[in-house]
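Shown here is one chain on its own, the form predicted on its own, set out as structure tokens.
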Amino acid sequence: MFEEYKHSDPNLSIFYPECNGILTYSEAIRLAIGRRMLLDNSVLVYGLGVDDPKAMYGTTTNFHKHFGSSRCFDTPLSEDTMTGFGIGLAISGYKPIHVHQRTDFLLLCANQLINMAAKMRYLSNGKLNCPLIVRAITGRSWGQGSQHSQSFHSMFANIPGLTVMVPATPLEAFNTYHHALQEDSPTIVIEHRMLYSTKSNVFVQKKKPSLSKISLGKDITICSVSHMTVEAQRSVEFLNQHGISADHFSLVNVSNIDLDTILASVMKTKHFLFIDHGWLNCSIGHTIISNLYGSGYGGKHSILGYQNTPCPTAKSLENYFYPDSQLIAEVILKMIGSSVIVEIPASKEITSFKGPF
């Protein structure tokens, strides 16, 4: 599976499993980044908590021991300055990975990302590249609240020169970093905190993920983003028991959307449901639907996402903020005109969480 990554150092064998395996989302990220750090000395990781025992949900465990403190190090809480630091490294021949605790605080370095990193190649007439990767984590569940639950993929995807990735599965996460670390342009990767323990088979894909097929069906086309992919697939699997099936896609690359694949599916099913992990005004979902109708699609459509309000802190109110499997199933049934009555329990990952972090 990973023949190109063979390495003789037994102390680093953790990055080289002998066969295909099932990995968690966090293990897949650690594997992809760790291997590139072995192969390319210009790759380094820095940010809050990357070298502490929790190691950003286990994604950078022992990197500071394996690669040294010059290639994996903690930083001050100064998003703007540290992003500028990364841009300087990137245009000087390094491939820095800047780890942010929260997606929300990308706003504090928006000028560096939008006016500097994204435009570096354009302003230098192609003489300078900026292979900076920004890892940003979004949250959910009691205690996250209005300043720790935002995604912003729609906003950053509107900027030419930035690539925005929102992997939902371990396979997508692995290949996002595997390929992004071999490119020479800035990339923002938004990870969801509740995905780190999810599992899937992981292997090297030929190209960076864009639109991943999760399931194959005939009644409706679903396109979902980030953690909504998990919620949507729970609905799909439940509805399969009632003879209802769906083409379900996970949208990973929101900067370069594979509209042709979506169009081919909706022309077959005549129903399209987009489920965003973000607000819907000026959203990716509306862009996709506009393009579908402009390309000849004339069927039904619906969009789900955040409610039009800041995210509540109280769990009882937060339950109304995000689409869940129950709501998704009800919308699907209404769209296809089915009289099936559903009752899907809340996922264990959500009901078992007891604290803010």
The other form holds:
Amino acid sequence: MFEEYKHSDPNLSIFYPECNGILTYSEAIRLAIGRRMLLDNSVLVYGLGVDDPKAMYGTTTNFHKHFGSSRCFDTPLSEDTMTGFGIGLAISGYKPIHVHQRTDFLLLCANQLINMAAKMRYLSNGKLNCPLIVRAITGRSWGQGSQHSQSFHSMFANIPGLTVMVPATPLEAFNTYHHALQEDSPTIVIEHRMLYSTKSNVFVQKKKPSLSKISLGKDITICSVSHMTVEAQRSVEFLNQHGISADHFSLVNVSNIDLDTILASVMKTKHFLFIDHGWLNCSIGHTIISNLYGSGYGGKHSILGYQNTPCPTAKSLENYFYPDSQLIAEVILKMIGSSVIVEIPASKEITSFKGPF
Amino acid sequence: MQIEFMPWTTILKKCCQIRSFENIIQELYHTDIIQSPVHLSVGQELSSVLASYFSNEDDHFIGNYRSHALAISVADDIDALILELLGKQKGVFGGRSGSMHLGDPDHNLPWTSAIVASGIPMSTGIAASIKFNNHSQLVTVMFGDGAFEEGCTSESLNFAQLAELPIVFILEDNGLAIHSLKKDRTSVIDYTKKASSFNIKTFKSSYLDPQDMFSKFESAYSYCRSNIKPVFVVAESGRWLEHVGVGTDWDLGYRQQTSNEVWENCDIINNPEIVGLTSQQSNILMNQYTSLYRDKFLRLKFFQDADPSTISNYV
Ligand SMILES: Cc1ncc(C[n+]2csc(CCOP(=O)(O)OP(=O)(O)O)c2C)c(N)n1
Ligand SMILES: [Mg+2]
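Take the protein just shown as the form predicted on its own and give its structure as the form predicted together with the partner chain.
Now the full complex is given, and it begins with the chain already shown.
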């Protein structure tokens, strides 16, 4: 099953020779991981379908050809064991990346992630390290329904010993992998299906993204997660036309919140809106809000997220399940007491998505 | 591997070390010296001792919450194990792991897991890393009959054979999972048949016949090493004590005390004649290690406790 690793081209040009620094989310992920695979022989990628023709939305295209089938390989349908497999590799000096087509499948790995990976370093008093990276993709729309659409970032971020990253832009995605693959602790990265074709400038940043600034403004502070960052930024851009501006942050590192930056912003704007890509009960948004008030913030706040229901399949119901740019704009306007009326069409990546997966 | 002319001398010595260690825990547990659950290996020493006997210095091991025997079999530094059980700073894991997670990373036994079967998948990753590096080590993974019912055990057997991983799977079949008898938990009659269905080479052994157990382990390790493929070994055994804790549990009525006689009779510490040694030899070893470990426990209990200021280190 594992062939010898044969790779001769140390040149990054095998990836995107003509990108001019602008990459899609999917290309950014492939570039970040591919670069680390070139530079570090201990990095390998495995999971159901990583070497198939669709290559995880193009994020692992040709890795098995470039790096050999011992560094990019398919697995049995055994998420639980294949997570433990990654832990075994990780404590033996590898940096394995276990890829899942949907975040929902992480529940089959939860025992290994929470009871094993998260404990490895701590219980061994620092004698063992577990640099396992887990990639999971949250789906949405075209009938993804209740079991192909969940995002468990708040749930996993509850666990000491796990780092949960939720990159929203190509730049964030690139730097998430670029840095996580040089660390020595387990990281879960939750990607989003609707983001793969979004584009941005991509370059190496000095630090792993934590809270990244999407826009600067004066009227309100917005903090958003994953695809909600795209929805929120569309609202912000519409409101800009009416002279309303926002400090908008994308929350990337859910495990280690950069509270100081959010606090400095809300002290200035006196309005805070959190938009989650998940359910709100026991969620990261509520943690941030309580920490803000505990740190002296006294202004207004509001929080948006999934409806408190499983995600329904029917489009007419699903439309009410997620916050959208229109709702976000309305909430902002209400919070700041503006009577401006906006009408924002539904996001293109949602309306144009026709599956199949 | 130290294959030698008189292997049983070495094996008996290790078994006596483990039995004495467990006996001292039984003796001192009521003084609250170990403030955690203990799952003792009394009567089930031989499989761990044989596993380490047929392993090389650089081979790897995975155990579970019942791993005093395995840890003592592989470790040189018994003090560090005792200090770990006592929750002391100088314990092998600084007291963070304790009895249910005992290990010895210096001898390739990472901390062990108390979630039944959850260490088994990890063995596939360690074995793959060996294979990727063209190294010649193997991984021993030990688990109970209850663990065989967990999904990840079947997943791991399937994957180990598929990827041709050098793993010795050792199922310690004591017929019990806490108080549940096998017949109430599984429809599998013969574990080796299920392992064989994955095309894995299997071996059946029993504490009833220690000489045969020795040769089955020998063949299993040799097959795994020379073919670089997994093997699956069943070691039929008895659990002499209660599941967790230091006492017996005959009073609970779910099993008969007389059912243990058969295991006590074939025990190589009770009857070393079975393996060509004498009771005098085993008595001397038992006396020697019992007093050695009693002294150690009583001395090490005064060592520095784990330091509260380090609680946030290594999260
Ligand atoms: C996943 C899981 N389920 C249940 C338990 C509780 N439990 C601890 S030990 C045990 C019995 C395991 O039996 P077996 O695998 O035969 O090992 P033995 O204790 O007999 O050595 C159970 C059910 C657990 N620790 N983990
Ligand atoms: Mg059992």
